[in-house]
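The chain below stands alone and is given in structure tokens; this is the form predicted alone.
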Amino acid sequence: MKRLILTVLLGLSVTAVLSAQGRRPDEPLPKWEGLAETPQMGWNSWNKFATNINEELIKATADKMVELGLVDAGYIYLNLDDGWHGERDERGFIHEDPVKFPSGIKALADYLHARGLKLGIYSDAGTNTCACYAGSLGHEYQDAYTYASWGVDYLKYDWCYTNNLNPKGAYTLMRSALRKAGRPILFSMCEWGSSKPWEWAADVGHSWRTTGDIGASFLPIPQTYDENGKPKWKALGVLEIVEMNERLREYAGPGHWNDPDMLEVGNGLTDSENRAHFTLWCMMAAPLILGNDLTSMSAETLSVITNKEVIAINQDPLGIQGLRLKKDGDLQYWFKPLSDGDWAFCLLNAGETEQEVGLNWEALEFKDKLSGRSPEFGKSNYRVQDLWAATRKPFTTRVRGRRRGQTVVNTVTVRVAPHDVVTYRLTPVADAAR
């Protein structure tokens, strides 16, 4: 009975000091707050590199990331993919490749934090990473201690050979673990949409993949099929990405973002295809993560990644994500929202042909339900500017006037290049005149 009554006792003891914590023993633990107010921006060793990276590479990238300017445009992360892994010991932590890392993780993230970068790492919720190495599951309290032992700032976590795993069961439990390791860690889901994470994981990741991988075209990528008529895994062109992605804009905001893959920037893509991949994917509010080689990357592709004035679209701190408000044929007029009541305009090509357009603004008006604004073309002015024009020139159009008594309706002619945008940043103005 004297043992009964102890029992009872200690469980009475526990319940209040659980009680007392405000947290119940099998309540999973928050994710790291504060992290990916934006879009998240960087550069990831996939797209480019897959598997073949070494410590001598992503040096060189860091090195290029500061030297170009990239680090002070935004792009802090610098994230290793699959491929860095060794083997578990005994105990079962996980070691780096000590042939590709050889000074280790450690000293290569104390190399990254000197020069104002981040380091990301990569991990699997299944047995294996997609290219086999060793997975997390099982592992997932001590890889997440392994990360914050080593600096690491960024874990991208995958979802191959999970057979039988539970998407927001695998990935709660490894937020709970990134948390309780005890440094704040920004978690990339990368389960590629399958289980619609944007209907559940804003208080898991900091953003989810709602699409499968993108490749290095920006037209749709054929698919193909084996021998015995089953279709083979594809990658996805650009225009197939947006078309996934941009319908799921009210899942998007402030610490949890659709992503709809690495960019491809730089990666044979033309100079107009790479304007309008890069422009969109900062009109949908998603993470900028580069993928091409940087240490040898064009003059052009490097104007393209810098425009300040498109990244701050993207980095706007309202943090809603754009709006397609429609398709008349290959044109594409798009909307996205900014702070102090500026919009942010943008018009794809998405054909084969030049086109010259007439944009009658009062023909656009709208009413956007997620910020509950519309641009109230009739009556407004703005201070439009031109974000991809070679001289960057401002200049101002009276949306709507008088001359004699008519009403008169402005409208900007404009061509656009096939598979290119024009990008305008639109302000009001109390007086068109100024």
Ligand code: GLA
Contents of the next structure:
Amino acid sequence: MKRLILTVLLGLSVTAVLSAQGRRPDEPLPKWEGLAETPQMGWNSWNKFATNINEELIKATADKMVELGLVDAGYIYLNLDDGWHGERDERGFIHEDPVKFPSGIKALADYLHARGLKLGIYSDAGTNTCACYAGSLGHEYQDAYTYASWGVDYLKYDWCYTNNLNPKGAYTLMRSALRKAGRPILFSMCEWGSSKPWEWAADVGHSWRTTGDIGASFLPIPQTYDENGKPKWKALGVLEIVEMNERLREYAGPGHWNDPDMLEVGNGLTDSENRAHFTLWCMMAAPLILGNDLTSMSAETLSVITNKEVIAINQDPLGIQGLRLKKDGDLQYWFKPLSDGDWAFCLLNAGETEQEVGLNWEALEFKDKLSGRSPEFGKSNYRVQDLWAATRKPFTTRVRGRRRGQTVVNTVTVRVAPHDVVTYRLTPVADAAR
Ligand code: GLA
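Since the one above is the form predicted alone, can you give the form predicted in complex with the named molecule too?
And the full complex, kicking off with our chain again.
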């Protein structure tokens, strides 16, 4: 009898604990909510510096991010990629490389936090990182705890040396560990789209890579083969990545973004290509993670990455990834629904020669199934703001049609340089303003 009462009491108290916390003790913990409500913005060391990073470089980059107005423009994360690692100690705790980061990661986090920045760090779900430093496999909770105690705000979690690991299981484990560690840490998943994370990761990470690694090339990078005819690893050019990421728009939204990889703006692309690459990432609501050397950047590159109106397209609170409405030869027509009934429009010229294009808005009319909206060009008037006007040589648009002045008319003719974009913000204007 006593035993029965004890069992019942035990059962009741377990139920009480469960209902108080809403979950069983062995259930995974949820991801941190409220992070990356708009795509994350920042800088990452990999594209330019690979593993050649150190405290001095990171601090100089932080200082530049403040000095050049990048923090004010929204780039708040400064992320260390692969190569910050030292060894694990005898208890399994990871340490920074004492030569590269003599003051320690905690001191670096303090330095950044004092300047309005947040610190990102990098690890890997497998035994090793892609550059062969210690991975987090078997140390997930310990590493999450270490990062939290250092004041880390962002974790990019890679997928090298994972053998037979199940991606959903591995990323969910780290999600739980980050939650358990008690500090809100943005979780950026980097498994290159291999297991279609867009289908299962909306409540696991805040973003997931949709493709392999980007290279500093606008055009596709040719495939090469080894002596056995096996395709060699290759990076992807901007246009290749666009093809892969563009079709995943239905999966993106506030707190869970498609990540077509970090920016190569300023890493050797032409000014036109920089502008087009940056704009496409904004149209696709992609995380904007700079990857160039901020300490030696041209004025043109700076003007691209700090274009507030184009950034506003990316950071629009509606959080809908833009759609490519149509391709017409080398031309691509993109639209992105924005809050307040606005639309972003981008015309990309992916080809090698300048094009003169007649934009007939009414002929471009469409219904976006995802947002349920259509611009209704036949009925509505829009004010047109040319978002790259300041960086292009002036071109007088020829206007034909019914309405003139500030509002969109039926047809405008625009010139688009090779590998460049024309980008507009279209804002509906009330009838009275016609
Ligand atoms: C992978 C990732 C890259 C970078 C490197 C670091 O290739 O996809 O973004 O983090 O690893 O080794």
